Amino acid sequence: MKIIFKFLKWVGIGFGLFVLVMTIFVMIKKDRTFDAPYPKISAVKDSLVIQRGKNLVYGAAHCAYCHAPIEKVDAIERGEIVPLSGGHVFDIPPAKIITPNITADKETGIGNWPDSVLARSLRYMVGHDGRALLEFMPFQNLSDSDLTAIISYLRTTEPVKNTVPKSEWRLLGNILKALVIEPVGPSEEIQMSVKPDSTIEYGKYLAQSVANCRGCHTDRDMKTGKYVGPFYAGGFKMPSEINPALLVVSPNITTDPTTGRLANMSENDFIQRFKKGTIIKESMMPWGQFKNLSELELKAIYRYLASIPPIANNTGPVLIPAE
């Protein structure tokens, strides 16, 4: 009995001189840095290009659901353009993630940052201070021009000083920090241009680079944010922002005839669908910014998402209690 009582002493001893060693490992790695390319990317003052970033800014790329307060919600419901002063909170496993003020003031803001820098954060997700951002932004594909276009307009927008504070990392999050989140670059070879038009390779370009569809209709581990699911057959739950008691479950979006939104819907009323805007204020779709995707934009990604193969995936009701 001694010889056990000993051995689990020992045993004790070493599971927490490894908890301790690992404490330590994880402190001194969580805020580790990296390289990653500058791109080659300067804002410019021509009025076309200034418009197309802020067509992108507030339309496909959605930028005022994550960067602006929440209390400005309801007028990004009614399009309106809002200032992307930051301090949206995403509270997720890994951590509570407040975002960040992206208006032009040098204080709080990105007024002093190079334009180097913010372009290298969205191609390669490294932030200002060298450390991975989380994937929340997936412009890592956007062409040259359309990078240059986001960053031109972000260079004209109103300074709005607004100090935002830094997110609050969990253990679980300065884990991942430590050993998993790491700078995601581009996956293929970035285009010059790409061509607005109606057809399925821009409504591709669109829903995987700019608008995001893959990520919240592909199931994903809320934990790591990795893909678990096949894309586009939804079943990512999300908490919802307006009632913590409620999980937001993203439908599948393919052409499946049983479990597929698309199966029975056809061009005019997707393009219709997105017109309405929210029907059910739970949702995490950022309906206020979609309602200013142009019918172009439209027909292209719904030409491209009727082009994927149906996937089976029954996703069920929409809204079901938090786990």
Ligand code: HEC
Second form
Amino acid sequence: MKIIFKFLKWVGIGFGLFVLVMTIFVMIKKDRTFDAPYPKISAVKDSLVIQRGKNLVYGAAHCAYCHAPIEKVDAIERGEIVPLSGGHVFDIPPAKIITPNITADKETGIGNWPDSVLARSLRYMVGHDGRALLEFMPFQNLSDSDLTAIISYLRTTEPVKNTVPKSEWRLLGNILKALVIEPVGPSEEIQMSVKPDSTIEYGKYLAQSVANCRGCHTDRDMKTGKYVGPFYAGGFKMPSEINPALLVVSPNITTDPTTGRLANMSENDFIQRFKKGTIIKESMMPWGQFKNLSELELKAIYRYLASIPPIANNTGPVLIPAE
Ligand code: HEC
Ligand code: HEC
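Now show me the form predicted in complex with the ligand; what you just gave was the form predicted on its own.
Below is the whole assembly, all chains and molecules, this chain first.
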């Protein structure tokens, strides 16, 4: 008997020590920083470039969907130009992430961050303070000229003073930050510029690197953001922002005849669908911002999606109970 108690005592002490060491390790490593090159990108004053940036910010790249306060939801739905003053909350398992103010305000926005710092966070996902940014933004492969256009436009925005609360990281999030989350850089060679036209090539660029169609319409692990299903076959379950009791499931947007949404949508149906905006109010899709997509952009995206192999994957109903 005595021997067993002694043994259990040592197991207890051993386990306690292990937890202590792990806790100290996580506390030290959770704020680890990373290095990445600073892209040679500088804002310009050319009005055509600034206009291109504005079109991307309030259209395909839908920055306002995430960087405008939630009170602006109706204006965003109407596709309006709302200030990017931050404060949108994403409540995901690792943390309550609160988006930063990205207006030109020097104190509470990005007014004092150099162009190269902004360019590095969008291209290499290494934030201004060196931390790895969570994979919310898909802009790593943006062309040099589109990155320049976006930053040039951000420089022209009206500064809005708005101090956004800090994101709140849970234990799981701190463990992931210490051990798993690393910055994700470009996956292909960066192009100087990509010509906006109705080609499959431009559609692919928009769907993957700008509008994040792939990021939402592919199944992903909610904890790490990693892709776990075939691209564009849907099945990514996101917590609804309107009703926490529901999960929103992204549909399959391939042309698979039985399970793909594109099978029964002509190019014109697709364009008309985007003009309508949100139909399912719990939807996470930034329909309001996508109302600002041009027909050319929509054609390109449609043609790209129609060109990829159909994938059979029944994603079931769009709204399901969150457990
Ligand atoms: C799907 C939501 C989403 C979209 C769309 C989005 N962002 Fe973000 N952005 C975030 C989140 C979330 C963070 C904070 C990430 C973190 O702290 O890990 C962030 C952080 C940032 C940062 C701060 C990086 C740093 O250095 O700390 C900048 C700058 C930024 N976004 C700019 C943009 C621009 C410009 C666009 C549009 C071209 C955009 N974002 C679109 C969600 C989004
Ligand atoms: C933030 C996540 C998100 C992004 C980004 C996103 N979607 Fe969606 N999408 C959804 C969800 C969720 C639904 C299901 C609810 C709905 O219909 O609004 C959906 C629905 C759809 C539908 C079906 C609509 C219908 O009425 O049948 C199509 C088509 C579609 N998305 C295409 C796209 C394309 C193309 C892009 C990129 C330009 C895109 N989505 C970007 C989440 C997203």
